[in-house]
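Single chain ahead, written as structure tokens, the form predicted alone.
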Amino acid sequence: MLSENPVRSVNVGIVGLGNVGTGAMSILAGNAAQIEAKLGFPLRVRTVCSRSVASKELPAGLAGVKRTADWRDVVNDPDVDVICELIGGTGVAHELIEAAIAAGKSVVTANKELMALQGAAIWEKAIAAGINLAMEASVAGGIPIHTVLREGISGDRIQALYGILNGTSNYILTEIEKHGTAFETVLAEAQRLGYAEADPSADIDGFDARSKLALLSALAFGEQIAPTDIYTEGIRRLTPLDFQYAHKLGHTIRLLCAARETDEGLLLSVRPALIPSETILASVQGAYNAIWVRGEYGADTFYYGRGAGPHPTGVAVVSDLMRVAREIRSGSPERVSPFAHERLGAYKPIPITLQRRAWYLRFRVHDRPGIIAALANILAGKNVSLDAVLQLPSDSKDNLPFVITLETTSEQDVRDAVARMATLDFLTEPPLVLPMETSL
């Protein structure tokens, strides 16, 4: 009778036992049976890599795992095929890929900042070694939405791609919605719950939703996109009483990432925004992210999960590392970009003033006779017309809330004409300007 001879596994060192190394690990652990009858073949870990590795408890079935501390160990390791990052950052990432590569081994990756800075230029790299490059937990968690891009409707010409791409920011403002409480007070309950760091600013003000963005615009749209190239405002000054004249509106409040095709070239943005009540982007609430996408031939497709967590990140990272385990045990040639174009072409930034957008416009003023017509007199003379004026009932005189909302102009004709109201003395603050999506 003759033996079998056991199928190899494709082996894994992960670097990183954060929250996604952890659920990563679980994943490969508790899914392990349907993971192999998937593959065919056990993708096992063999070697993992943390500072504090020495008192980090591992799930079942992975106790007798090589531990280390030094990344290069996990690299160095003649028996791992796949090095999987998972600690984030520019820094030693870089320096942990940069020499994956160099080994020859295949790269899984969850590094959102590091992808979207030097992305382009790692996968040169990796098509030289003949190896791989996976990132679909950069981007949204358990939304595969690179693959979509990638794969999925690849056949299809992206024109625009709306996304809330920033749970902590979806979460801060869908709670200012529903309960009227000051951003100040959410914020401090979204640090307490974990759910936004000590530092929010990366949040908050839009750098880490521009990360994402400059990613996906990649894949959209087959150009190489700095995320300083991306116009990036955040959520600090919006109140309850924004939410409640945008409901009087038919309208709700989102951080919204933006990438559309016009006619001068492609227009990107992250910043708070008006979206109708009705589209289906409004209804998305909390810590979830959701991408809207609209292709010429395809029109209309939605996506939408869990932008982050242990688990939703985690089976990302373990999809990718079975595609990447699947190259390796096929040995194609025929990889897939992970930027779905085989090259990146050059972007030319457009700015972000030659967009047109219907406008809100919230004023705080010292209340007096005169102010509209001084507002309106300003307007007119950069052309741009009114198209409602709305003020809810107030107490305070000194701190007069109100709204005016702008018929279709040009941002640049907007901010001329706010920067000269800035010299208004009946002015308490200046004016907070957000784009009306009308197009969603």
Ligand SMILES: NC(=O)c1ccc[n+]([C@@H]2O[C@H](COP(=O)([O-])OP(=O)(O)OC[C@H]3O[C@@H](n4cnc5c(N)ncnc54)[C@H](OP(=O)(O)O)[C@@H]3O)[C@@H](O)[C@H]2O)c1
The other form holds:
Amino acid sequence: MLSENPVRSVNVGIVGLGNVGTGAMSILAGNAAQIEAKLGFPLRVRTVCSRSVASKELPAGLAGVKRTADWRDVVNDPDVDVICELIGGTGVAHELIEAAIAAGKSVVTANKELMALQGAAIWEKAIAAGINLAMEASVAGGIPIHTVLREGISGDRIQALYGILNGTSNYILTEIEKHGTAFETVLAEAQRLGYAEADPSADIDGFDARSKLALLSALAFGEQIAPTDIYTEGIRRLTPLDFQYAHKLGHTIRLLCAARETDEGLLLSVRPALIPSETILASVQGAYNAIWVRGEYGADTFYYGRGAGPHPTGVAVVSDLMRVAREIRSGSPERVSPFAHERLGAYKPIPITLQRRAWYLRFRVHDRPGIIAALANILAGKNVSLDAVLQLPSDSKDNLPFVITLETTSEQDVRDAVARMATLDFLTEPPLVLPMETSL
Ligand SMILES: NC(=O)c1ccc[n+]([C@@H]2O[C@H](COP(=O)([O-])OP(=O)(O)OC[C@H]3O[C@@H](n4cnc5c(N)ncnc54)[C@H](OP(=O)(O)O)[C@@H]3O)[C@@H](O)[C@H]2O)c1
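What would the structure be for the form predicted in complex with this ligand, rather than the form predicted alone?
Following is the full complex, with the preceding chain placed first.
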């Protein structure tokens, strides 16, 4: 028998019915009973929206919900308490979130790009309007890293955060590593399998990971960090040969997102780097993501899981909806923006050229006598000490590869030395320069 006083639901409007929207809907429908049991009240999808909503197939439990192609209908629906922005991008998504806040509706978003660029301003508006805002799904899909940084280890003082935050790049790198296949071939296969976009630039040039690192370092260090504060380099130049040399050196190569506190300020980078083979990050394979956080008091913690996909990301969205729904029901405590610790002012981004690292330099040359001496001479001119020279057997005298590793030295000195090498006529391409993260 139905209760005479059914507990009123918290009602949700979903805008964007692509990968994430579909995943979130299927969880809200398929796991409705358990979600209600955990909350003590139902979470009900009231309206769904996408441009082609008429042709979308909805999960069985949601067959009767309202459909619209105009997101304004969702914002203006008096029965919708929380709006999920699952469109992506910085145009309509921004307009929608601002309209929702102005209408006094809480917002859940998966939008890393928008939150990395505008998150601080959006949070301020949300707090002023007294609504709830949640963005767990915006970084590392299925890994609840926002909650970790905002709640789980918020009592610690973060010193460093390292991550593998782009599943597509990690899939490509680990395929090159395992099978010795060329970058272009692996990329084409990733596109065929749907792991990489037709335009893969955001993933392989590091921009997607950069937005995620901007958000995570803002949460970890409390600064307002712009994506442009982060030195960014992609993975296009890596070859199977680089993995062979890295292995010889006891390392592997990953697109490493790094945010480190130093006495001078914060060093922020997204770039391919050599990491020791025995470090836990080196075991992250395929499209998985991982984040390693080092705190002053709690030392090291590590978080691992699927960084994308309808269901892992959908879980993050639905869990955010549950958190927001609880806050709507119980009355929100005073909220503080995750970008608010700027009051501390302790961590300012500084140029990456100030960092000191060991380095991996891979050359390709027309072979002839005196090459190593010429390179060593330029390095010595910058007070850079050569650590080792490695040369694996090769048939090609016209395009002969070899590697020089450098002892710990500043990035600026290495860049200056490499710039001087550009004039050497025996080089067949500019040297590939990668930092060696030996301290991981
Ligand atoms: N994919 C992942 O695994 C993943 C992981 C973490 C975070 N995210 C983030 O989640 C968000 C969504 O990603 P996604 O992969 O789900 O994108 P998607 O598959 O491209 O889906 C986007 C959806 O938004 C709808 N849409 C676009 N413009 C619209 C408009 N003006 N009005 C109404 N609907 C509109 C599209 O409608 P039509 O289909 O009708 O055109 C589509 O249903 C992005 O911010 C992304 O960065 C994604």
